[in-house]
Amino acid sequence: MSVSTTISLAKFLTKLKNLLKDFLSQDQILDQEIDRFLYETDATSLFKNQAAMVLLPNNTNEVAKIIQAINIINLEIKEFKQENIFKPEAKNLSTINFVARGAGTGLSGGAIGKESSVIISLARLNKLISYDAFNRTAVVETGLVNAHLSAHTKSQKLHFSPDPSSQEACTIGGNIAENAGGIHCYKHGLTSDQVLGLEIVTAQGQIEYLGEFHAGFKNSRLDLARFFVGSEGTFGIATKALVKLQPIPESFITMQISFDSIAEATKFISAVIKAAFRPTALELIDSGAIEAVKAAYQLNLAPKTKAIVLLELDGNNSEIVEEAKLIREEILINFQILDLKTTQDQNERKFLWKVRKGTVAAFGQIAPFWYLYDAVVPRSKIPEAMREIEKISDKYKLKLATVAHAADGNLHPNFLYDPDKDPEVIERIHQASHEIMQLCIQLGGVLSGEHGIGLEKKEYMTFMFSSQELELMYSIRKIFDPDVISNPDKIFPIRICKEC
């Protein structure tokens, strides 16, 4: 962006700020560099850029007024460009866009702005408005932290079932944007399975309702709530949600099974699924991740362990006890295992899960940064995928540790790195990423299981879709946002997203 264009944009941003002051207080408008710095990235840490300002609305009406103000200034920008069509400061001048942000725990660069962006943080829209224990539903503001909803409804023996690893920090709105899943999504489903209705603010600043809400809320004729889930903020901003609550299971059984190879572990996983068991969780941990947690915690793992499967059943106690017995006696007996630990004790359960839930903290003891992939392959292709990913990591001299939601083939390879010790490592990570995504598509998989496309994978969309398919998707996106100002530079490759 040229100096003259920057000056012109600054002028219009000042005009926007003056409009915002009519309904926002000074502490709701953050435009100092130190404030913008705090919002320049998400949990990936690989993508960084400072937005023009960060706004902290208190309610849906303020979100709507913010977007209306942006549209007013954008109209002025368009008029300025038309009147100064031959001037350099007008030619490259961008319209102002907005990016909704929850807790910043995303892993695809989806909530990062740019120089012409306004970050709209939903941190203050964090209320549980109501919940109906009889109908097992809740109405929440989308800035509510995932785990806080379940804490509120625990007394009624109900919980919100999506459980991403970041659930103690991530928000319901972020879950909606990315269609989050988690460790227990195989049995209980993704966020899209739990959303009944949404209150949204459109890119024009209008408040609309999708799906179904309780009495007192306006209903639309067409249920677009599930369609909105997973749109990564490109259709507008969800400010309230009507979500399902699930009963907290009566009981659980956790099984930690150690194998001497990934191949044997994945064969066991396939046998469990083929036999029509439906565990609530079926996680796979590879040797790299095992090495990390062994160094960090005293886990008493069997020698020569190269893969661990965590299998958890929940529900009626007598039923899951019988299921666990059948898994041991009819399936596990056919496999060579190094160790089996089983528990129904909560404290022991937490200890067994440490090998999975403690990985991120353990990675931090090996390297200061880690980059997490989110790709999906058919279950039968997991051994091949993991072998090839290991070859790719060796090729680019990267430290690899992999965990997986193995029941649905959702792989999470992690590269652990230190850019201070290895300045070229980020470039090698991007090169490896390109090959890993190509590999997963070639094996019949998809680009993302639960983390979204965002900035991270948008140029890989052509691995899966033709130009015609991407243009059709983009045209649907423009039905919701004709001027492409709602999180504009995400999901679609630059050559498809002509306005980006």
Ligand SMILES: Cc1cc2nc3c(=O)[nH]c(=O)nc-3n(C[C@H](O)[C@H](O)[C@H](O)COP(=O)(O)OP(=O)(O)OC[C@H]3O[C@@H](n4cnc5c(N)ncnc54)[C@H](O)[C@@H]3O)c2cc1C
Given for the second form:
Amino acid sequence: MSVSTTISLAKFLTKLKNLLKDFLSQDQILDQEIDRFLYETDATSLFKNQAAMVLLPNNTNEVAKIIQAINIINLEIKEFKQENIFKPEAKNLSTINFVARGAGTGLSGGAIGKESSVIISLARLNKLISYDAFNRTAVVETGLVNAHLSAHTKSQKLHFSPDPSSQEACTIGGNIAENAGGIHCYKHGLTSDQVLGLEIVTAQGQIEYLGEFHAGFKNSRLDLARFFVGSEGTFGIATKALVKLQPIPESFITMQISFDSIAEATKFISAVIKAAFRPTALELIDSGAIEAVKAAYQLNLAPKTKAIVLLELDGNNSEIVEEAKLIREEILINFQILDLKTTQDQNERKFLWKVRKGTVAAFGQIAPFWYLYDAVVPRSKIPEAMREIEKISDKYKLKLATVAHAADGNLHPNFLYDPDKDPEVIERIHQASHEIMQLCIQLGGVLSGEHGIGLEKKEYMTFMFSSQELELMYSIRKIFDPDVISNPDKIFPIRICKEC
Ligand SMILES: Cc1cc2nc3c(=O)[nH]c(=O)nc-3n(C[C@H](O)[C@H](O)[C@H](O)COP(=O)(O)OP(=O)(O)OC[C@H]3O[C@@H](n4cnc5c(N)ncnc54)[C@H](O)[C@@H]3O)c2cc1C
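Having seen the form predicted on its own, the form predicted in complex with this ligand:
Then the entire complex follows, led off by the chain already shown.
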């Protein structure tokens, strides 16, 4: 941006701030260097950019008024540009846009703004408004942390079932925007399966209701609430949600099975699914990740363990005891395993999942940074994909550790790195990621399992979708947000999004 354009933008941002001061207090408007620095990225270590300011509304009305104020200033910007069409300070001046932010745990750069962005944090919209144990539903403000909802409803033996590993921090709004999954989603479904209705603020600042927000029952209209799920903040801001609550299963059986190869572990996973069992979780951990968790959690594993499968069954106790017996006696018997631990003890179970969900924390003992990639292939292609990913990682001299929601073919290769010791490493990670994405598409996979496209993968959209398909998606986005001011720059490649 040229100096004169920067000066023009600053002038309009000051006007916006003056409008905002009419209804927001000082502590709700953060625009100091330190604030902008704190919000410059999400959990994606490779992307960062500072927005103009960060706003902390207390309720839906304030969100709506903020967006209305942005629209007022944008009209002035458009007039200014028309009146000064040949002047450099007007030529490249963009309108002001907004970016919703939950907890900033996103892994595709979705909550990152730019110089002309206002970050609208949902952190203060964090209330459970009500829940109905009879209809198994809850109405929440979308800044509510995922795990806090289940903590509130535990006494009724109900929970919000999507369980991303980040669930102690991430918000339900972020889950909705990314259609988040989690370890137990293979059986219980993704966020889209749990949303019945939404209150949203549109890009024009109107409050609208999608789906069955008031009634909580299905009917035959277009299901716009589920359509909104996965839109990554580009359709406006979700401020309240009516979500389903699921019964907490009566019993669990957790198995930790050690194998001497990934190939053997994934054959076992496929055999379990082919035999029509429906475990609630089927997780795979490779040798790189085993090295990290073994040291961090003092795990006692069989020597030569190269892959661990965590399998969990949930439901009626006698039924899952029978299922576990069948898995052991009819499936596992055909495989070379190094070790099997089976537990129904709650503390042991918690520990096993703490180790899996804490893999990322364990990486900290190996390197100060990690980059977690989201890749998907058909389940039968997991061994081939993991072999090739290892080759790509070796080619670019990267330290690799992979975990996978294997039942869904959803791989998470992690690159552990230290840019101080290896300044070129980030460029090599980008190159490796590019090759991994091409590999997954060749193997019949898709671009993302659960972390979204965001900034990270928007240029890869052309690997998978034709120009016509992208144009169609973009035209739908523009129905919700005609001026492209709600989280621009995300999802669509630059050649499709002319406004980005
Ligand atoms: C250690 C770790 C483990 C993870 N494990 C998983 C996992 O198992 N499964 C999984 O799916 N993800 C996982 N994630 C990714 C991340 O936690 C999820 O994508 C989560 O849903 C993001 O929620 P958030 O509140 O942090 O959203 P943010 O990062 O703040 O935002 C994410 C996107 O949502 C948009 N957004 C946020 N709130 C709203 C709203 N109210 N209305 C409209 N748009 C909004 C933002 O603009 C942005 O585009 C993990 C992340 C980490 C760091």
